[in-house]
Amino acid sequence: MIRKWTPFSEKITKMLHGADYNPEQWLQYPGVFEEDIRLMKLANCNVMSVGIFSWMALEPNEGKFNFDWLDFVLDTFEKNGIYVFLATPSGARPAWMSEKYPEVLRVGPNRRRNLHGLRHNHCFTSPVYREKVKIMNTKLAERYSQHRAVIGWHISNEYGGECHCNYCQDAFRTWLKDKYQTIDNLNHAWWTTFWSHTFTSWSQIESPASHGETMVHGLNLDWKRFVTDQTIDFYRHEIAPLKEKNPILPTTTNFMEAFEGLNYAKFAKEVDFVSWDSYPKWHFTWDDVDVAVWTALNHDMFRSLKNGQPFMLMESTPSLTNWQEISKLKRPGMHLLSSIQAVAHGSNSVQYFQWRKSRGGSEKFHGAVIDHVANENTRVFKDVMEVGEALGMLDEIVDTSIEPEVAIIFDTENRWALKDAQGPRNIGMGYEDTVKRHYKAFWERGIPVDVIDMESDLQKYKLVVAPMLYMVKGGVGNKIEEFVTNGGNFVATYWSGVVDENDLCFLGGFPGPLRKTLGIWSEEIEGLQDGDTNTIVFSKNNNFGLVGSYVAYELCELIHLEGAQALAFYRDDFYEGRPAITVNNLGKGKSYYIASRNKDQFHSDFYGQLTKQLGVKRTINSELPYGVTAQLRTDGEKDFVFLFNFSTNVYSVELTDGVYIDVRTGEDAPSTIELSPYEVKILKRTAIL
């Protein structure tokens, strides 16, 4: 059976290679387009993202229109077969505009208006801005909607930030009183009556602000859900015009790593597909696995908003970035690996800020397809020819699928919840880095997972991991007990099941709605200081095959049995002899609790041992050493499969599962694998079932 996803243009069907491109800077400058053209050729390249900022050579006075150059290039693009995402562009306004219209520019949480400058320095809320983003929209829809060169409308980019002018004041309280419908309720939820903080009116709530409130932590989260909406809100605001016009033609705009400013999994319902930038820190350290095993997440996480739709990578650099601690230029294979890695994940694309180094401004070192230099004699354009000529072999694996069994909970409203929750471990309580380890394990055998929020469905798995699900919504807990009861094996850690949507403690004990399905109760968690650790020892002969110790560090709980069966327990400190490790049955499935905060090894002997229990699949089924991963595609006769060497080291992999193919010489391959460092080798075999 074909397991293809629909392809999201009818346009094109290949790979899409390319870059945001600014022709309006080049203006002056005769002869750079046509050489443009030229080397994009050359690279392979099929794409571009056109229009990103460029709000003033589009509009230079109010109301005073010049759309000859755009014509001209996506004329030119059409003739050259080159493709476009048009944006729109309204990720930073003209200075013209914020002289006239100042109420365009945001007001900080200190309530002071902030000077012309920057990207997204504008509300969202403003009459005036959106009346002037729809003029935009409209022409721009008017003319190019039914360009054939146009394949996609690029919605500003990057959206972020909040702004905290009356206007937002006014729709927060209006945010509000839909939400809880009269001011007890709302008393309630935030739990006001602690430090005589009660409201008796709508107008009295403000946002927070460092000279005001911070501390009612359901006013920190629901502003937060708030500037999610509204953020939404104007991003339905501009693609009316759009879809009014074409509303065939696909919007979506580009997320950035795991951004904590927005819900992705709420804003992902409103694109036509997922688009995001990914900017590692490659070779920052000595060893690439982490950064791989994050980077991976991302990718995973982005595909999963979707429902496994895949994904656009919209903006990679073919180089270095100018923006983080240390300028580092990607090692020799490190560009077409960590490319490949997109693809592997589910991209459709793999795309570039930027295609020229501009000639000032901020990012005028940041890296680029083009360098100053201006021609193709580059070690980073023939890294990029590379990619190209990679992508030109790989139309078969477009809209094709990954089918994970087993799925980790990264819920970004937990992750708001969680960090300002005020303890137990004030320094960091290290979410990001808790979730990134438990999905190392999986990364580091080849097994491919979605990564969610803890409102997807979740009946498709067979493993469901929520590592420090501290917040539990509505409705979540009954979900997971009926997962488990159906036959599902969920795995939860310390510090979950600990307060509802509002931050608010479940009263009766830990973990709240989760403790019927866990069958324990968490009664105190301690943070330990740096360099403080506790042991964990598996007893012996018990049932779940693991035995020796693991050092636990950082956060131990300390739980009691309500029907699990303990698997392991502390050695150490004043609760030893306490569970540690749980399992518990609940109808057909189990579920386990994982008590402490434990170092690298557990996780991988830990999950080895369930995964191959539950009968997970693996890409291969091959030992793979470590730095090396595997990933799948497939289209359900035909696997892609993925072999990556992130590390500096030379070693071999076996393949033991089938006859294989390799994609990019069209010979077989052997049946063992040598890996270079930051090698990658793509695949293919009948589909295994």
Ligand code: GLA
Given for the second form:
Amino acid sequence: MIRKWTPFSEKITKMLHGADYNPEQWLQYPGVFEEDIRLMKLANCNVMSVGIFSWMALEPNEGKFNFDWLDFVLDTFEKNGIYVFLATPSGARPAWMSEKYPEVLRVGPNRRRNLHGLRHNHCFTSPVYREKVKIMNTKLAERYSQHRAVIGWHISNEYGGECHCNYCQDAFRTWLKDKYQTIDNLNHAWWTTFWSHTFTSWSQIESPASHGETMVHGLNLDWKRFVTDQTIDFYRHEIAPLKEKNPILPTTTNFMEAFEGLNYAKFAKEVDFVSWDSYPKWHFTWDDVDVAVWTALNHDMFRSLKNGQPFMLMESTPSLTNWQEISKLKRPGMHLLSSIQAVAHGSNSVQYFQWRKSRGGSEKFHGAVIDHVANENTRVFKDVMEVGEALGMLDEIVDTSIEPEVAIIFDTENRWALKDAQGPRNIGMGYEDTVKRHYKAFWERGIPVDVIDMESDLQKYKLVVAPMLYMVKGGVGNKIEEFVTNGGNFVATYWSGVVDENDLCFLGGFPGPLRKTLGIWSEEIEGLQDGDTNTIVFSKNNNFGLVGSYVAYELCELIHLEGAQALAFYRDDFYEGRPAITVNNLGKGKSYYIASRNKDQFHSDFYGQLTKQLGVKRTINSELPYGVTAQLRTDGEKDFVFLFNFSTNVYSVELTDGVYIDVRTGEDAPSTIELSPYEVKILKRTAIL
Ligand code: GLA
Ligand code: ZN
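Form predicted alone done, so how does the form predicted together with the named molecule look?
Every component of the complex follows; first up is the chain already shown.
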């Protein structure tokens, strides 16, 4: 098992702290850059992401490049011990380019080309855009790929979106031909006989559009897959000249929170390390627990994308955003708490958008380290200094690992298909929320979790939970069966094993390829109105050890036992007495089926019981009050235990499992830790193997 990961760069092996830095906005303001350097040092910053939207500053006229300002910035950074993620500027284009070559602009599903404007709106197929990117990236690579300040490439910015131009239509058709070989294969996979949608030539196929086709689910799914593949292809095109000049300089692109537009599980294979931008909606309600849970889940997902390799928190806000419905300020303590949360879940950095607040433009009121007042005497700057100081004490945590015994499957292609299908509950199938509610039961116990896609390896886990695995791709059913047969434990829910990778229903009974593993047949499912409920009741003396009843809502499935035993039954309606929770023994393992959507209390009790039975390791073995959690990183010799209080109450937590040192003070920690509202403690103990 990996305990300490290889450093991603030999140049710096510290926790990184920094921001997106856009000095080109300030070139006409003397003294700003020098002041920035002073303030960066004051905040203990050691990294900046530079050049993200700098195309115009780098190539003000076609073929006329200007690197002077960037030379100066990078050289000065080097002298001051500040490292750089150097960006390729493809996230936005100069107006001269759009004017001269309109094909670089994106075409919408309505087949209309956008005008010049905004950002993130290039065509990813356009030969001209690709050529321009190649020239730019080659120049950047020639000039900076050996620069001592540069520790990695930040490719473009938050790739996302799609283009429907003719180049893209052609590329899509080629992609389909590669995949299906014959049009008959495609017609079968897309079930096009329905509504006479059969295609007789590839040229008849168009990308989905609201004034055209939206109801062929196989087409929708393949289009999304194509968009991922074409984006990856564009990324490969971007990095080719960079890798040619310096193959060992790592590349990444900043991913977004639970972004649905791209299959990150696939994209992550292309990047040298994962990085992502996190903007939780702290304080939107007075209970931050669900936000903390969702953010933790995202961190775990981004870490799991590369098999546990530490990631970088590439962006976060030091205070507020200006694009959420309302802009809440982070309460005292929240900045440190949320920054260290990222570290606890596997980040090797805390970075912000952005360093200095823009004077104009659309993000002039977005939080930044330096406000318009332009000095260090702000609450936000002090919060950032506090994080800088804390990160400065965490060098020994860099590249440590997290080794969960539990994995939750949160799969993008499943998500696409499940949400696209018209079915049991068109007012919302709630996939993301469901995954979060299952995850929460582990979070509140301080049990580390990996968040994986269905194609990930399962062998290292004791327990795998797959909420609503509607789509089961080829091979996945067998893999899960083998996992359980060999002693693994598997939990599935209603609406699982319904379709294959083409969104074609399994014939012969749901949950299709999971039927044997689960020992049940699911005959029917119904959606409940908002507010309607049923009740599930655990049978007396069931061998699982849970008693009592729980509320079921939104989705209830009617299942038959085919070898599994029922642990709980429905109490109400015409399906009173039908099984609601089952367990099936298969080989050395067990599989559980949860036939209805249940509330948090159920998940808490169910997973509490299950993890206890399986002896799943918790970070610490003591009571954690509501809103308090614990997370673990380890290097095999030392465990780093993070205690978080996401509530507004003062709580205390008993420390078990040895003697602890408070990493930030260097002092012995008392055996009872008091946590103020939004407080975090970083502790160290001898590793428990
Ligand atoms: C994204 C972008 C940044 C900035 C921030 C604002 O993460 O990458 O350029 O717009 O959002 O929150
Ligand atoms: Zn296009």
